[in-house]
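In the form predicted on its own, a lone chain appears below as structure tokens.
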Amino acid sequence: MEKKFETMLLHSGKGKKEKKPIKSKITPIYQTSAFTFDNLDELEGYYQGEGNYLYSRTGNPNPDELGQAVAAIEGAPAGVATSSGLSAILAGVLALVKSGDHIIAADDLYGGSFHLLKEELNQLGIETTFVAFSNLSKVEESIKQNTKLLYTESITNPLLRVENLEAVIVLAKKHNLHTLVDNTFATPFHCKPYLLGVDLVIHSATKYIGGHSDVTAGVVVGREDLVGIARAKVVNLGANVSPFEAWLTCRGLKTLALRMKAQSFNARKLAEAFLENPNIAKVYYPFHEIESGYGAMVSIELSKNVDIHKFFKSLSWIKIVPTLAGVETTVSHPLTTSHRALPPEASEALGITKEVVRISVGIEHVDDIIHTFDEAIHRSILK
């Protein structure tokens, strides 16, 4: 019997099978809720691992390319991706902690960070204790019996500290901890720290990862069975990437070499630039980590004599946004954004200021940006 016209519509050019596979030079995206299977037989397969895909919120070849992309560049030997960096967090630390269990997490972190450890994993009976890791000392004093995990980034957002990630590591296994750090701002381009001994490392891969601000992602890397649990987290609770932010994302992955190199570069010159300009009160960059400089982060204290709102209306072609790791220039304001959840004297403590801009250097010729800026400033002054 012939097809009537609306299962046609569904159906034609279904059902036929390759006689030799595809050979794609690129994964394609598996923009599909679901997988099919012949018989039932086939199906219980899955459920024997016998199969790879059933739903795609379960797995995807698009997202577990990137897990594995990801952790193939870290140097570790397993990887899952994930909804967004906020999400690889959570997925990180339930692989790591329970209910019941004490935290112990740098206080300068990202501010999205600091609100998910301080009230929503409370919430779940996981307590955590900001403490400044800069002196590792207090650090130690503040395990308790039921401390399980010690949580910082290798460099911290927005006032740009790198950690000292094998100090950390020292005082971890000396006590019986995990280790998670969030590893957005340096990328493995600079910085791998499951090879040093961290046990799991995150990425916001909304950042440098994807590198054109077109995509929400985030990923886990890790220990094979610590992956095993965070990816039973993100099935769980639903936190999966879709297929195509996955395949974004591995488009842009390919060039973050090539981005580093030259955003640093740029971040370098511009913070060095920032060092002679007396409106300036204080420039947070990482000189002397490496002589190529750390990271395509720049953050800035303007002096009082600055306008803090003229400044961010004078920046001409520099965007403002609440985000960063794009190809293009941007900035940010992090006390109404990124760190707007922290309370008042948190931020205060830390150093972040009304005044504190945070910068993402582009590609764009570093004298470009630098005369920008000068201008910017220039025109800000109070009179």
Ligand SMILES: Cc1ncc(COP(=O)(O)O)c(C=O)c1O
The other form holds:
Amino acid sequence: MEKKFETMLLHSGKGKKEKKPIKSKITPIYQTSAFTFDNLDELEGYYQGEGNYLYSRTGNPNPDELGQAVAAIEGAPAGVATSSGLSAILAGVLALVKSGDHIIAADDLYGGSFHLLKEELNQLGIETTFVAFSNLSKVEESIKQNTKLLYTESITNPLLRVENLEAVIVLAKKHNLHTLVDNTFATPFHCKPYLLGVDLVIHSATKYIGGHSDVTAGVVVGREDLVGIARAKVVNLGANVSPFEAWLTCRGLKTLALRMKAQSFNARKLAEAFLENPNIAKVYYPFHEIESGYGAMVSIELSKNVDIHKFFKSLSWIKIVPTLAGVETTVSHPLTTSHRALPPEASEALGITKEVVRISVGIEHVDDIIHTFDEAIHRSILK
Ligand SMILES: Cc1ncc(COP(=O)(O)O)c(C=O)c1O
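Okay, that one was the form predicted on its own. Can I see the form predicted together with the ligand too?
In what comes next, the whole complex appears, and the chain from above leads the way.
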């Protein structure tokens, strides 16, 4: 019987077997929630490890490509992509600790990570002590019987402190602890924590890995067995990334080296220009400390004689954006955005004051970037 109109709408044009496999240059977007099977034997074969894909939450070629690509450039054997940087942290942490365990985390973590540990994981019986990792003897003193994990960032947000990862790893090994490092700011272009001995590395791929401010995604890479546990958390907690977001992130990843080179070059020039500006009280930039030179973020503390509201209004084409790492230069105000979750005493103690401005340096011409900041500061000086 010929198919009726309604049935044709759903089932036409499919099912014709191609003479040869289609070899597209770029991995197609597998925008499907599930995969089909020709018969029950093939379906059973999936469960016996013969087939690749069943259901997109449990596995899809685009997220798999992203996880594997980031693992490769970090020098790690395995990786799993996630729906965001925060879910990568959740999956990574839950791969390493369980209820009743204790974590020691750097006290200058990204505000969202701080909240996840302090509030959400605490409610699940996972306790965290926040310590200044610049003083590792304090970290060592904080180790308890049930401590399982040391957690820090390779370059911290927003004050760009470069972590001494080698020393953190030595301490962790001495006490038989796991290590988890958020490598979002440095990226594997500047630093490869897994190769230094870190167990799990996470990324907010929303940032430099994607690089174009058009996706929210994350990645956990590291030891195969531990990534296997993280993958199970991603599947079981539903923290998978969509095929399209993963595809876009893979596309962005291809230019990571080009972007990081250009953005880091501009950032260093901008930071040098800021050092000469009498209306800037402090310049936060790792001039000498990163493996391959420097990063692409710069933070400044404006002097008290600069009207901070006027400054943010005077930045012309440089937009105020509560994220970072796109190809356009943007600014953010950490105290009222990324680090809002920190109690006022904690931000005060860390130096995240209302005068601190975080700058994500883009790929525009550096002269235009420097000029626009100079002008904005000049226009905002209190009379
Ligand atoms: C260092 C760092 N880690 C993790 C995250 C969380 O990433 P996402 O927003 O993709 O969940 C952020 C977000 O700004 C971040 O800056």
